[in-house]
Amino acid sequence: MTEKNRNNLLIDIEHLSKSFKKIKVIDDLTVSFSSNERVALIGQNGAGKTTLIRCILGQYVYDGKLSVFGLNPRTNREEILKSVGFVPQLPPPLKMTVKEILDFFAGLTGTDKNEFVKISEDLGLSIKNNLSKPFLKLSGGMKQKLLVSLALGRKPKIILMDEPSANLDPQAREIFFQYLNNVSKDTLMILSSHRMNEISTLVTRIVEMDLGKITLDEHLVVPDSSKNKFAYKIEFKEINDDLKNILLDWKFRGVNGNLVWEAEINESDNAKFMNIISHFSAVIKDMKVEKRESEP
């Protein structure tokens, strides 16, 4: 592990094992995850992906060492979950109404519940028409949209998602991935998905599991040794808070008022930034990009 990744370490796992009825589902697994990583967690059914996620969430007793933010997820679960957004593969059997759920998560995370409402509405779930409806009575797609909004609306430091787009309609799926593209680059994101084609442009690392072990761990970014940069100067027709926050996350600075922004993007991050900014093409008036190669 590089010194940079060690300093940004969020999840550290050493010799983790978990068995159910003497069947070993996680087998002496050692791995770590750092901030700003976008991880595709792949593997066949039964590979141990969901069990690994639930160990990270502190839902299972396990053997070995596991820390999240430097804390034990079994003994510090409530504190950890305040900064973790989670979308399960199967919706939980919550008996609360939509309103009660929104109020609960707003209080738990200190988030304005309108943040959750906005994402739900963007995904196609009318909160106003379903406030008094029990979560159990929602359709599978409606449940998934609400769970996604609860995970993303709080702007967590870690996002864990287990087949998050499985119950989403095509339009909602497209909007969902736009939201993922716009997540702060300092956030650790782990996506367990069978749809690798959907997340291939999003992820920077692939971790494949089989029979409770990691069989592949591949980083997809350009090595840090590349010192080339791309100088951006972007003029916008208009700018909203979401776009402004994204620009600030990427260390842009406003010049000539609030509509012209400049920054230098590392070559290793350039493709990711281009993918993100493309979603705002309708409000881009002019964009100049100059590649600045490092001295040999």
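Here the rigid core means the biggest group of C-alpha atoms that line up within 1.5 Å when the two forms are laid on top of each other. Note that this is a predicted model, so its numbers are computed, not measured. Residue numbers count along the first chain shown, from 1. First, how it differs from the form predicted in complex with the partner chain.
After superposition on the rigid core, the Cα atom of Arg54 is displaced by less than 2 Å between these two forms. A displacement of 2 angstroms or greater separates the C-alpha positions of Glu262 between these two forms, with the rigid core held in common. The Cα shift for Asn45 between these two forms, taken after rigid core superposition, is smaller than 2 angstroms.
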Contents of the next structure:
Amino acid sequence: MTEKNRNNLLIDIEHLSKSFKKIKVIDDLTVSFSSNERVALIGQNGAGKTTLIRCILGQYVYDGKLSVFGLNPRTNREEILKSVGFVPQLPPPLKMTVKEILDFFAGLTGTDKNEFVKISEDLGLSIKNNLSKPFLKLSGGMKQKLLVSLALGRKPKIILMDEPSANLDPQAREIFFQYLNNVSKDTLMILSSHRMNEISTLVTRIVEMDLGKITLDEHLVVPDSSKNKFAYKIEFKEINDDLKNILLDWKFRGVNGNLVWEAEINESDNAKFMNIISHFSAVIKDMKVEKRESEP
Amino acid sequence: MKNGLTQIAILDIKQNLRSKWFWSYSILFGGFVAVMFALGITESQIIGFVGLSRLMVTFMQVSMAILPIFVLISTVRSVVGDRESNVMEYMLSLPISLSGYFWGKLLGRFIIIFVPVFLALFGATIWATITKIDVPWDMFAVYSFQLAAMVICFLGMSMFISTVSRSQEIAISVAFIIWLLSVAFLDLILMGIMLKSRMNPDLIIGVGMINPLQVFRTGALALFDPELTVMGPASYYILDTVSRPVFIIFSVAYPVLLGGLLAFWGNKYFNNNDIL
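Return the structure block for the form predicted in complex with the partner chain; the form predicted alone was the one displayed.
And the full complex, kicking off with our chain again.
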């Protein structure tokens, strides 16, 4: 960890363990997150991602050390959570109307209600037309848009999102990711997601969990000033839509039918791309990578 | 910024105002008073008390039968229900203290349960004043306190059960068992059997006095029947052990203390264990 990161440390976890009925869901986990990071928290179901998020939110008791803003999340809940925006995986079945939710959040967090309204409207949810509707009666996408606006409207220092774009339509998803991209660089963002292709361009760090342990922790930041490039030529055994979309996102072009793809990737993005493509190793037949250094 | 107690209480009240159970419950109590007036229950004279006092005593007996089960069933699902439906995961990601959430829920429930009962009783006094029936204000005051005490008692119990239970089914089952035990250990049923089988009177009275429902019943009876004649021999023992005023104070203090202690333990458990 660099000196700068240590100074900006927002979440510090040391030897964290959490068990449910003697089953270890988080196993001696040590990791820290700083204010300038955008983290993709990935892993299979049951890897411990949600449990880790809940520990950070002070919802579980645990063994080990966990501090958020240097404070214990169990004993300093209010102080910590006023600076944390959270979007859950499943929208809660709140019986409140949209108006009541906005009033409740504004009152509780001291945020101007219009901040929530603006983001909701930008995401395509008309607050005016839905003010008197119970949250429970909104569609899945509408609920998610409101939850996202409630999390982002508070301008938190930490954003925790558990599969945040799952219920969003493609247009709202695009706007949503633009919003995340525009979030202050000082904000720590932890996104738990299965859709690596969606968040790949957003994150600066990938943390992969399996059976309660961290199996991969990769910082993807290379100085933006680097002009070096990596020339890729990848031959696939087969290709599906997900993979094709990722390749297109990374400006790959298909040659020799649809199974061979080529592109040049900036050095600053290379580690990020390697992480993403490693998830498709089973369908890669051959891969050639050549570093092309820029002239001084 | 507050710790969320007030906001959670207001939220709980608003949510319950939308629920069918609340309106059924309010109509039941309000309707009961209206029916008693309509049936002329204030006009006859029974064991020395007339007018509104008769209505009030009948109201208290009905409250004893209905209120605890209403409180238990409507409240035991609150914490465990929020936990099961993921509402709690979301709500407690907000800057709300765990105690603020717990006591806010309890406060909201207290208001939503006590206010309709109180208003029904208070409405009766207003109607009596309009129709020129004597209103026993001292009785009204004590009954109001006793009703509040019983609500606090069963609310504290319900919140404790709701907090420590891992599923709504368990919480409701435990609530039913507690209610059945409370009813079974009333002087009317099991206490009568125990007395008949000549069990130790200390044990019988002891069992009665730890049963908040029995304490409430005896306290309410003591107000209009100073000798507690309807309770039979147990009345001598009670009145010999403590005086009538002391027992009336006990009938308010004990349920409040019991409910308060259970709520305190429930809050402690909530603060020291996994929320979800």
